[in-house]
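Starting off, we have a lone chain in the form predicted alone, written out as structure tokens.
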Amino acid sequence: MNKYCIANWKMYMDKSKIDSYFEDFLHRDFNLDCKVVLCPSSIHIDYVNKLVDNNNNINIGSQDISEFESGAYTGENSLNMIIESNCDYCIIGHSERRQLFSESDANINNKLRLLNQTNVIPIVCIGETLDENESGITRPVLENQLKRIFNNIDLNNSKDCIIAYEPIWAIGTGKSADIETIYSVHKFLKNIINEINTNNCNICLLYGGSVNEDNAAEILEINEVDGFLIGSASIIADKFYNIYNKF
């Protein structure tokens, strides 16, 4: 199984912030058996992948991609277009897209469906509110979203699919699910994805949420978490490298 460390720098990075977080980033070794994604706004996709041209341990992925191929979608990328940017990743249906965006369950069955077709790999999120998890309704709001988004997929088996688990609570706060909480969920998960037609396909399931230097290490023992999707840490060249020393 492989794992992961991806991170979701949302749109906190302009260039120069770019250029100071690269002063000695892409000098670090990259030598642990997990994988390095960076995921940069769309309009400095290019410029990313330019700087870590000649590092082989660094993928470059995009947030998020338009549920339509081409056409009259005023502000909207591509699947090809991030294809052309030599994007090998790319985040779906996270919780900042539905809450602020009003994405749904169908919007990102779209995407994936559009993903699936290709080589690049899909991050698919999933994740409950705080309203959710204090109601006791976690597990059947997740089984619903996983079911929904990968309804009527046949994924391709020639490449990874990737599920984060976000607990929308936790994004942002400070505030990790406990240890307990993701292996239960993480457990639950990995049973429900056990039905939906994954066709052989290898399922990579990722934690987010507050994810740290101090809590990462103890996550990492949970055998059913494969890494993590990191967003405001990952930020800071020398949080993101810790973490991912963590593996």
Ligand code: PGA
Given for the second form:
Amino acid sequence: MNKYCIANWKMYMDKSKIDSYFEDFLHRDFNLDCKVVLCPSSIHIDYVNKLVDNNNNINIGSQDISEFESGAYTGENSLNMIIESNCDYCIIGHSERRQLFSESDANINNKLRLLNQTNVIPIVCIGETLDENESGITRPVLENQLKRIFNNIDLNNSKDCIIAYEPIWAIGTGKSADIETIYSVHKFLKNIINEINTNNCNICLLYGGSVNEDNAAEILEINEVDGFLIGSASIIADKFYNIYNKF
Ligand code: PGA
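Would you generate the structure of this protein in the form predicted together with this ligand, following the form predicted alone above?
Below is the whole assembly, all chains and molecules, this chain first.
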């Protein structure tokens, strides 16, 4: 199973921040058994790709794509556009897209269907709200999300498919889920994934939600955790690299 350390830069970076990020970062060693993926804003994908040009250890991903292939969709970026910009990965269904831009599992299912026809590796985000967590319905909520997102999709088994479990109450709060929760939810999800995974596709299950330099090593001890999707701690190059070094 591949391991992943994925940075979701969200809308935090401008070009000067990206330049200073790479001052040291590009000269670091990336020889661990873990793939590094940076997800800049779409307008910066080409810029970042140029900067990392001859560094084969750093992969680029998009933070989203449109569920439509092309057409009159102002402000959207199509799958084809991110492929032209040499993205190998694409996040879909991030909770900020779901909560702030009303994306549904059906929209995410459409995006996954498009990605499934290409070599771009999907990073599918799922997670429960604080209310759902406190009402004790985390597992059915996650199961429903997965079943709707993967509905009627015959997974392409020639590439990885990444699922990131990100409890919404842990995102950007500085309060990650505790070890026992991550362990038991990931174990549960791996079972559900086996039901979906009809094609023996390699599904890697990541954790996301306030991952930092202090909690990364302990979370990685959990066998069911195949890596991280990291927000806040990924926009500081040193922090992100220190997390990478825990793999
Ligand atoms: P966080 O964000 O690491 O800041 O909690 C994670 C994410 O949004 O993917």
